[in-house]
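This document starts with one chain, in the form predicted on its own, laid out as structure tokens.
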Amino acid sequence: MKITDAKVFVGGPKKNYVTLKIMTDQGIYGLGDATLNNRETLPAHYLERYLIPNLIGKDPRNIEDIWQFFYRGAYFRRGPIAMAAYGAIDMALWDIKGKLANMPVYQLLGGKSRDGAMVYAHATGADLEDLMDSIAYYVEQGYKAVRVQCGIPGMPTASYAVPEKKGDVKNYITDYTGIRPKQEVWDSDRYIRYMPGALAEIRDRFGPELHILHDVHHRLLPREAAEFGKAVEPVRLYWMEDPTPAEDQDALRLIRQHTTTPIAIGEVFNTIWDCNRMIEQELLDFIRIAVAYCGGITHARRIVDLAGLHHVRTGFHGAPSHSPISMAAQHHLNAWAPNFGVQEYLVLGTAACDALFPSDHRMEQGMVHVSDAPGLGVDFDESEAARYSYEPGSHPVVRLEDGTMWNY
């Protein structure tokens, strides 16, 4: 069995997604996503011009080979653009494979652990008030998990995932469009003095059974945030996630002596090298890998399984930037992981996204069912995927209000 031949799509409806279609001489395809968010264009190209013409004549069942041959032998390795890359021609050798079986992909991985994958939902609101009734929403939907985020008074803009406007914010997402960045403005002492009473009203509101998470998307200082995680211990977060930038490994260590408030990081890590310190000095609670930007399903494994011998839990990435492609290999991941924790869920449940990328994977009551198709589950309609075309994004951009570069 040999690959014939691969294309890369770029386009979506509100997103552009990278997606890949690897063919083979037997006439199975095998599909990928290779979406790097805001900078879609990157992976696309590095694929069309460097790693398809190494994939052409390659048998797609030798999944474990052609993924070394990639990572071991480019002299620079990792980083987000060549892990998605390789995590897309991964996915799509998976999904190959799982129909060469007839198999959905879970089985391959050694069978499910679960029924069904408990997924949180994005609740935001302009002020307390909007984000309660954001999360009123969802718990009716009946989500078992909400991330919650809402603005802080006084800060000059709307923060982080937070509307600039009261309104309907059921299903908000951040508009990203235009090639110059939005500019945000941030105040760590007014988070700091707000954000735990919010919180506290919200466990109030809700009582203690629902999952609260919230994301500090890297805005603190490691002393900052341990003061913040003690703060917040009362309410019992799910989650606190990325409560400092990433690249600090050491910074957990101060947070993780004055709280027990768990920690949530890793969306932008690209690599098993990222994370393996934190994960066996068990430095956080759950790691947020996203199999679109670690390499694919063979490499996120090996995070998994690392995880797993130092009490971590999964916690993957699932921002809309993720097609239902990477999604699908996460939900087969999710539906095998012993050590499973919860799912990001926010990828575009439009007629629209549905008709580009059909599948039968469902999501009920707060929980994704893996669908029992072979391979990932998922097809890709290449009539639909002709109605789009790139258009340049850009992520916000964060400064302090004296001016100052901070983290986004």
Given for the second form:
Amino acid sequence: MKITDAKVFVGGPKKNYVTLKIMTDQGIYGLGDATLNNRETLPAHYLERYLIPNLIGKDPRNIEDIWQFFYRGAYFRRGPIAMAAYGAIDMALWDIKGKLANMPVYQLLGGKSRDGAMVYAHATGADLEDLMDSIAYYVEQGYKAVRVQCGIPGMPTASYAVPEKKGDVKNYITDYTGIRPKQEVWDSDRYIRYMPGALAEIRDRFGPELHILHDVHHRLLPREAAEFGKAVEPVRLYWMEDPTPAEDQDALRLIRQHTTTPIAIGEVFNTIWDCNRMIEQELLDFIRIAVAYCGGITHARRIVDLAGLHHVRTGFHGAPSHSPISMAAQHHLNAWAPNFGVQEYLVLGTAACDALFPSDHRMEQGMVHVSDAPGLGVDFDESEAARYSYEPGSHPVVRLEDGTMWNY
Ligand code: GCO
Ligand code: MG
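Please move on to the form predicted in complex with D-gluconic acid (GCO), as the form predicted on its own is already shown.
Shown next: the complete complex, the earlier chain at its head.
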């Protein structure tokens, strides 16, 4: 069996999905997702210019060898662009293998460990009152876990994932009006003074059963994060996410020594080498990697297995920048992983997105039920894809009030 061709498509409904389609001499094709949010054209170029010419003629069944060929063969390896490109190839090869075996990918991984995988939604509000309404909406829809973010009184601008105006329900940040970013202003003190009380009010209103998650989005220093984690202990958060900038693996030690609030981290990691020390030293509770950003199913599975040895559960990143293809890859890993925790899942299912990526993975009552179709269980409609092209977009940047650059 041989790979005969591969194509890359960039675009989607208000998204720049980077979709890879690998064709074989047996008529079976596989799909992968290389969408690196706000830098989408780079993995696309990496694939087209450097990887696809080396894929043609290879046996698509040798998933491991192809992964190693690109990773070791690059010499300047790792990094989000390369790992997103390798990841798309890897997903597509698992898709092909599943179709060849006539089995869903979760069967190839070892079968199902659960019937449905719990997901969490994003609730948001310009203030706490709006946030309460947003949480209530998701609870009514049957979600068992909700991430909560709200505006902080006195903060000069809206903060991460929070709308600017009261009543606005828009909670997502990529601005598709160009590549020059908007600017947010941040003040950790105001945040630390306000947010623990807000979280306590949320717990009082929604009771003990709801899993409440909160994303600090890399904004605090380790000592501040320790203080914050201690202050929110009575709320019993499901997790405190990215309390400090994620690249410092040792920063979590100080937080850990001071608080039992569970820590989730990892959406910006690309390889096992970004998180092996923190996992082995048991400094986190949930690993937040995304299959799309860390080399696909083959590499993500290595991280999940290492995590499992150290009581670390999964909480894969599922921001709307991931296409239904990498979300499908995650649904299969979630069905299998013995140490599954929760999946971030922002309803992608607009009619336009469903038309572009038909699939029968099902979301019901806050749980995803993985598709039983052979392969990844998601397709790609090229005639729909022809309607879209790349639209430049950007995350905001963050500064402190005196102008100092801070972490988005
Ligand atoms: C999350 C993330 C996202 C990121 C985004 C960057 O927890 O979902 O923090 O909101 O900001 O994926 O592109
Ligand atoms: Mg996050």
